[in-house]
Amino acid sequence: MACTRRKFMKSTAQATFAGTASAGFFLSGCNKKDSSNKVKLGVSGFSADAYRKLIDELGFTDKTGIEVEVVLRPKTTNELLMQMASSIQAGTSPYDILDFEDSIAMSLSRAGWLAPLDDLISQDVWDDFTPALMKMTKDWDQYKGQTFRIHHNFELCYWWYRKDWFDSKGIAVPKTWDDVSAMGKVFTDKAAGIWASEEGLIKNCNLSVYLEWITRQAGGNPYQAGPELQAALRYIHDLMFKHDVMNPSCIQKNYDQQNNDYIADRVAFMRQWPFFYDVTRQHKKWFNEDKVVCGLPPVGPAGAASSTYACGWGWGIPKTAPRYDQACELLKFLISVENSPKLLKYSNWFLNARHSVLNAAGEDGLVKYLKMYLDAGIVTTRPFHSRRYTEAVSKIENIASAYLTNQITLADAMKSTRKKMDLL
């Protein structure tokens, strides 16, 4: 069933009021009259400084006469959706241009709240997209034949491992699911708190990330509730309880805890997002290159081409943006072939799979791993639910968590997942 605007706003409001005490703040503040002539660019806090610097140093205002104010958007999906629902219902938007993630992209595009961008995208920009980025764009940034978001980063699930540990034991890095399953006997020492692998599997999107990754390796999409999801769930459960590869307590851990365990010398290998590259290098007394090596992920039943997936953040323009025309000019400036590679100077947040960016990035730092994965042909797109992604994530996480904590059987988990996905 299609998610109408009225139903979407109602369900979003209910989810936000249930999930955050700050919802009232956004409701009380988002409808105030905005007298500023500055284009409001809504970004997350961790990227704000880079945005302010690049807007200033690349000379957008000098070239166009348009001033830009970088403003902070809410951190969580529910908070941002609540803010957008309330303001758009009032015929306005707190942002003229917004930097947002995949889950937001699905919700806002299906609600019809984003302006089409195709007229703003020149052919030289399209030609700058690699096949991998174009595939992600078609899956995640286009709806009903229109483009509603342009990615500025291209984030992969990378596979990190302790080369020093593998070298000291004289064993090869695992290349398949079966190889991974054998690593519990090699590395896990429960008494010392050391496990072969780890993951942040706490609910609220962390669990779904890993489940999407493993199900992709199995050849499917978890939100289709097919045999690939069943194989993924069984594999994860076996890693925890049969092979002693992964600590069952991962189901209660977030990414910070996962990363801390790795840096505390308790993990031999794991999947993690690219931000882990910078996290490890902040621990200067601990860090050396052999402790944090990025390799190709182990191959699952679907073969090497489905070893990992790409996701990312990008820019979109709300249909009710108060300064719509000026926002269009800012978007064209940011996505241009001339400026896109320049953004990387300010942050890895702007590392993506455009030809101009990859050519300008060189071979140092994280880019060498991105190129390695692209050259290996192992990158696919992130699985999604085509209409109600955020709700689908919540439902599938609840069921998977129950199974991975032995509260229900695999058969019951699959039956419940199929039923809930059908209802969506």
Contents of the next structure:
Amino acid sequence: MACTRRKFMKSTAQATFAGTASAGFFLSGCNKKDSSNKVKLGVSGFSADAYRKLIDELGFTDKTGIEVEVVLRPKTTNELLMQMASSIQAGTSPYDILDFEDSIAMSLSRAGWLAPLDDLISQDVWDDFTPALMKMTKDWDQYKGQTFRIHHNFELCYWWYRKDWFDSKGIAVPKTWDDVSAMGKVFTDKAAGIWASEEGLIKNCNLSVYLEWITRQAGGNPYQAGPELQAALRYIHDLMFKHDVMNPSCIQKNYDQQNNDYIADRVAFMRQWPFFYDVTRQHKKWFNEDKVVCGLPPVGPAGAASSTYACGWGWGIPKTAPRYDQACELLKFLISVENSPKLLKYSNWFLNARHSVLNAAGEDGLVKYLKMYLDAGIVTTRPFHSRRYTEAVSKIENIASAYLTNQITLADAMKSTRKKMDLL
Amino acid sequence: MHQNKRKAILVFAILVAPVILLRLATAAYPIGQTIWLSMTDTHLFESEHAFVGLDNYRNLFADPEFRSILGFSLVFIVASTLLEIFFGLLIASLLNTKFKGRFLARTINLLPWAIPTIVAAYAFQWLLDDQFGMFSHWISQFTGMRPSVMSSALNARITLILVNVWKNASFMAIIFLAGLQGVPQELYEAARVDGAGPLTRFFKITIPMLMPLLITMGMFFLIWQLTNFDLVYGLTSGGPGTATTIVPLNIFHEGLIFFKFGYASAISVILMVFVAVLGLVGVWQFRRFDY
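The form predicted together with the partner chain, contrasted with the form predicted on its own above:
Below is the whole assembly, all chains and molecules, this chain first.
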């Protein structure tokens, strides 16, 4: 049957109408608000099981009638930032309550996307904070006089070393920067791929962590681009190229590669986050206590009090959370003096410097090291850039990475850093 | 007659309008908005935004870091495309000869292209690891040295280009193979009778016959690779320093991580101009050769 122009027009019009109607139907579905009553708690994959268990066993739903759904948030800071930016601009949020890290805290709070939490925090909760945790909260969780995040986790940069290697060589662990500089001659064997020390220094917040750590030991804040940063950069460069202490190729390594090198018996000592404690114990054939010992970090020019810093993850509530009231109830439940120490039973992820938590933690495992560091009085807070932290981290990583691969001189690196920080 | 013409114009307008509306919404509006944003200091964290004229562009070109990123982006796309054409032709010529297992060889050739780029990027990060990497292991077996490929700017740049070539040359080869199969065999036979050797046949017959394809694929890959993101993000994160950062990664950082929409838009406009210029060169080439 021939298709006349009239028939063609008619069928085209019908198809257009059908298409428009179905698109409208689809779009109206997209606009529907999430009608589920479950509070969505956004957490990282590695802590999800612990969260599900504790929510279930501590009886939050029984006590409040509010159901909780533990949902996974993106693994990386960048992905989460993108997700939150687009959803908050659209007036909603994929999470009612979120577990997030320092760099996210800086960005979300400065953007004004987090709800103030002060009304949810009772005085007994504040009294439960140790001075170290309180200092960290003031720096990292409060902005313009309001608290926007509560830490559940208090992570230190720990210094790990091979006690068995030091014992077999009959030498003491390095106590100062100068001692560290001498370790290259003792341990490094380039042909065998063994180095006295190694770090994961790839950009995307790995290099900045180490730079912040070393600059703190030098007595400063890298984002102020002062002489302490200069001393830190020179020290790291010397460790790589003058003293053969640190593997120069670690500038493009991530934490997985760094940990693998340690577990493959190629590194004598290094800085790493507390998760390394669990990583090493998963390698049962390789592991023994003398291979992974935590010691006090070598002391830099600023003295022992600035040997390491604390940072951590915590809970916050987006201003656009669809179930805001229920999220507040869940937050109050999680941070209460009664429940906070109970969380530790489910994971080290909830180990922090609250009195109730430390009292309940005992002396085993990581707690031993945390208490050792706190008792030694060597913990300071993580340095930060108040206005544009994420951007400052990226700029300083670019410059440091260029200097540590000999693309620019130290003078150029410092000049460039000052200029970039001034522009922020 | 006059009424018929009006009716035809109306029908034309009704039929074409949806497509025009679609292109306006998905191309013209975003481009216009990006150009407008590039002339403002819009930052997602700030509530007030101002018109700053060409300040973003001025700041960009005054920034040595951006100039270096732009320079490497050019080197990256040109070197990658030339090498991909070279190896693509080489592989296609090999696959076009008759040998046992040719079908299997053609299938295996496509494997690098079939691997998702981000997976390939992370795999190469491990393959090139100075302690555990397969390549480092082989080199250390032969030379006793452990090369630290990614810790020097030059080596990281070369590595990035080579991995990109490895990934895309196979696709180029398949396209050229189709082209080679369309070259009449009589031309080769006639040339052989005239005493032309393999090299002469290649340069005097194969290359001219494939020229339309070479130009098409060359232009396509130049533009395509200008928007490459995942390989750089996964393999080097743009480092060391900004040695391997290319323009799309720079836009990602400025726009979606730092939320500097105005500044990122200015970089996007520069990238768009780049792509447009390349496209125009391509069109000009087509006209020049009258394909």
